Amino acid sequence: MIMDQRTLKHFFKNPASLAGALIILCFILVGILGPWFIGDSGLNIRLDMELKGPGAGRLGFAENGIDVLTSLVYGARISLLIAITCTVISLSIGIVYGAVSGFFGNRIDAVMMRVIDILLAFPGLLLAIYIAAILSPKTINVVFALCATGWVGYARVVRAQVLSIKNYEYVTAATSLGAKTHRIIFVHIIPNILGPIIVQASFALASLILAEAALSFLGLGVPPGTPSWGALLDQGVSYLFIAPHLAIFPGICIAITVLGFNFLGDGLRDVFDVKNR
């Protein structure tokens, strides 16, 4: 069992977990539901109240009049989307590749890990950029871009886990009863590796987030007119000394997402740890 009860009853004692837990909550909520409720209606051009600030309603207005909170709420499900999409991809790759390459170890090892080394010698989100760069403006080539390196710290954890455990005795057992290998590999050893994966997962999401603000704010990110928190940043430092809502709010919002992962992933990673608890 990955969450036992004893495992819950140590998240739920930690206040950082907790709050972190509860702001990411908040963050899905807002994604999910947020549109449905607050409509689309402030993303129509109202030029009559373009860069008005909070005073004139709700958390301001933007440029062309577009209602700060409408892009803060439709900003909120692109990076949910893009954050999810990129996560799943990148951890159904990392877990092949590492599995694979520390199962069977050698020279097949030696090969795959030389490829990482390749990956890693670039910075991941000058890479992304590049990439993002020679590419059009499409959420499709944002995930593209962020997943070109997302998935090799996957990798290197799958990996490292694979070799402490290979050779076990419930999976020398599984070999002996002739197990083939990608049951041993999906059956017997990734189960039993899911804890640093899952938190691997909750601090990757986290720089997701920033890194599709980074190439929003860039202009690089998700089509021009779609509602982004790094667009609206971007706004915002082109008005900061007469509107400098447009910075504020999309940066509190970046940055209270982005703590709460990293809250979540510090406790997710004093739950799966044995010796501390």
Given for the second form:
Amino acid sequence: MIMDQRTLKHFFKNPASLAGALIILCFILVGILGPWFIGDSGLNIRLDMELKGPGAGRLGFAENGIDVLTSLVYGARISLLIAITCTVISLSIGIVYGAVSGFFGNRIDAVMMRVIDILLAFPGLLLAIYIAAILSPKTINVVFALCATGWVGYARVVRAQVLSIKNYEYVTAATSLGAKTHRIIFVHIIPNILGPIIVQASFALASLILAEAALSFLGLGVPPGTPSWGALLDQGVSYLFIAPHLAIFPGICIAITVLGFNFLGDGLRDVFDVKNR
Amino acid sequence: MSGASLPDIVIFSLAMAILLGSCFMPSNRWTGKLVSIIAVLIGATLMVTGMLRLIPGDPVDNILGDQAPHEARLQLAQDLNLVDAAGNPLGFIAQYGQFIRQVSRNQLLSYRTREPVLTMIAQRLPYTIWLAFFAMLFALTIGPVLGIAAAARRGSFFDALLMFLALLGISLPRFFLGPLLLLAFSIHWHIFPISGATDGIWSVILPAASLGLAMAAMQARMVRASILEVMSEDYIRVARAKGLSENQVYFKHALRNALLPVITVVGLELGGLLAGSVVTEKIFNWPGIGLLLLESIQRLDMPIVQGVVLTVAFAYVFINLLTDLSYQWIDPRIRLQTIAQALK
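Could the form predicted in complex with the partner chain be given as well, to go with the form predicted on its own?
The complete assembly is shown below, putting the previous chain first.
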């Protein structure tokens, strides 16, 4: 994984990946600094403003007169928090699992891959929905439900890369110099496959944001009252007839952020020249 | 092992034997494939039952909350096979064996209504299949057509616009697209009914479109990429060199080869449709198994939840098997390879 100036220039010349990077930057800034700027006065109950549209100020008001813009800013923080925690956990599990499976091969690999096959038998959010259903509604449990399947993508990418790289000369050289297995994996192999991992992370973040929003939308995500984008959208859909702005603004936030991560992933894939997703 | 009877132990050992044995069978032969599929199905049942024990905390507490009355807790623990009829705790082997026996005799009962879960699922399943069928029809007509059109005008503004729309289609969450479609076509223009499945084919159009759009977008991208790749192959140059018209080159030579890899993802995406239909069914109040799943989660009716999750997983595994087989059947290269292997 070498990111020289040429590849960087290539990345920034592509308008889509540049747009993606900017969207993600905005998302992160809003998530970290937004709540501090906007304050929490908008989350107070103001019955006189209940369900008023964007004409009444900023982006309008929700149930109990809660300010939509303020909720969205706090929602960005929750999405960001869940996405980052899940990514760190999934990434750690996935790298270790994939590297061990790919490096040792044979029977260990066969058994470890069967576990992944089984996890992949549950399409999309199904397993996360099931786990969320048997857990109590807490934000930490959303993380648990999403990580339960989230690491699989990383593990597969890492395994495939390790398989292709473990017979390279420099790995053989390290082995013949007497390097220990964990040293070979983490010092010689992992740094060389960071490119595909980063690309995978970018796409995985897009699906994480979607998955968290979907879980919250289904009422299986963050606890009631937490302003997650998915939960806000869910609330908005129940007022679709009288106050469509409640559904539209959270939806736009989710769509733009996901689009940003997908743009970024596409751009990074070109930069690192990763063949397949 | 607490509470495990002989049949439980037999079922559990058999499951473990198939699961482990399948890992060490060559997977290229059809027997190996069959065994590995059975192993995955067994693994899925183990996952659904074992997850109750893997998650932190007491599952009954997690599901009902700790304020629930004793009778309700006992009932749920019995339904999940965590305790036996007398209330003594059961080990995992007993839990799994009981679960498999209940499912195979259709005696897995709903926590609320005491109806057999599989019967309830069978009543709702046709709605989900109907919805998924139309979503797929939508995706497989719109997607490839747009992909072919974009590839034919590659590099043009039209191509860029289509590909941007496709990426937007993938990024637009179903739970946002659905309400948008409702807002536009049902509330604003009154073209389609707002919810339910009572208006025949008329009521399936909006849910199917919102379910299938992401798949259509994915198909469009894949078809375009695949055609562009195929167009640089030697046999296309040969086809041009022997004087075929550009249309003949495009439709007879390029397209047939380009559409092959697209088939492989149809199976995967159909699984995505099944899972995604949970969201779509909620938005459009569509009475399929997705809505059944959500209703049951709300009513804390865990046996139904387990049943639906397993039904979808089984369906998904079989769909993938079918795509695998159809791929072999469509591509003569793979078909001949398989025959040669079988003859060996």
